[in-house]
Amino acid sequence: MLIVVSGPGGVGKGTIAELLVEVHDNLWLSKSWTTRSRRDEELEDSYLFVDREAFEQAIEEGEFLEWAEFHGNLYGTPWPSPPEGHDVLLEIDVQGAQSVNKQGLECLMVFVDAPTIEDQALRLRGRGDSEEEVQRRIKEGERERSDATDLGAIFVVNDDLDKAVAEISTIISSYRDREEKG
């Protein structure tokens, strides 16, 4: 099974994709490559950081599921490779969910959202993001929840760290649920 968490800067996808690894033990998170540089307070193994010349290497060899340029850097999610036995999860931008849509890819499509629009700003300015690129990424934000909508995807909002895994954890669980009943 493929799920993908998708959500604009600032609304703590990745940390709920580290709880929902840690809550479901045949969940694996697949690691992005980005050619951005790494915030301060972001570990080391949040992405594969590399130079743009190993990212565009990469994308010539095949490597990517899906990739894009956003703000004038690249990610990208690998084809995925998970333990067997693991449903992969993908905690990506929306415009990386549009490409595995576009593939045809069956998959669970879950898109988290901050409470409010202020509160998206204020998570982005507390990660360290200058003030220019806060502005983008609320302006990005606005039409990411357009097209998730047009995804299909079911919307979540991060009001609350251990509601949202646990909502999140219930979708998978049901999803999970259909797709075994056939």
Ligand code: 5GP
Given for the second form:
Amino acid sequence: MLIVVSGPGGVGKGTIAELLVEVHDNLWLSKSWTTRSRRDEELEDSYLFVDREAFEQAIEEGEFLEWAEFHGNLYGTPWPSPPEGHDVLLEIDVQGAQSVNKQGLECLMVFVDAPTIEDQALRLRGRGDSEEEVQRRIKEGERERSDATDLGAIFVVNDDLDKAVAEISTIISSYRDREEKG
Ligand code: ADP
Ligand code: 5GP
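Show the form predicted in complex with the named molecule, please, the one above being the form predicted alone.
After this comes the whole thing, all chains and molecules, with the earlier chain placed first.
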């Protein structure tokens, strides 16, 4: 089973994804590749950080389930190889979600949003994004909300973090039940 969590930058989807894999021990979080440089406070294993040449070579070799260019950097999801019995969780941007959808892969689409654009901006600034990045991510968010609606994603507002994680957990559990019943 494939679960896709997407949403605008800074709404908290990365934080939520980390918590979801702690709550669900049969959920496996895919690690993306990126050509972006690592932020100071970011863990070394939050992505596989590579240069553009290595990324482009991996594209040519068909190593990605999907990839996208976002704000001048490349991001990609390698074909997942979860441990036996695990479901796959992808935390990707909306372009990536569209690409998963285009490939006809059966999945659960969740779109995480901040309660307001002001909250999104505060979170981005709090994380250390430059003012230019903040404005760009907010602007992108408008199109992403509309694209996610077209994809039929389930919208979850990340107001209280624990509440958002609990809500997505319930959505995952009911999707699993439905899948198991066929
Ligand atoms: P994204 O992956 O969507 O870009 P992050 O997970 O990096 O976003 O979160 C952006 C910032 O917002 C981080 O500093 C994170 O700690 C903070 N954050 C996440 N969820 C909440 C929340 N519910 N309330 C307040 N701050 C939050
Ligand atoms: P950031 O630079 O803030 O870590 O991520 C920028 C955007 O790229 C976010 O919306 C994030 O979800 C998205 N992203 C992260 N990994 C992938 C991936 O593998 N594929 C795609 N398409 N987007 C990704």
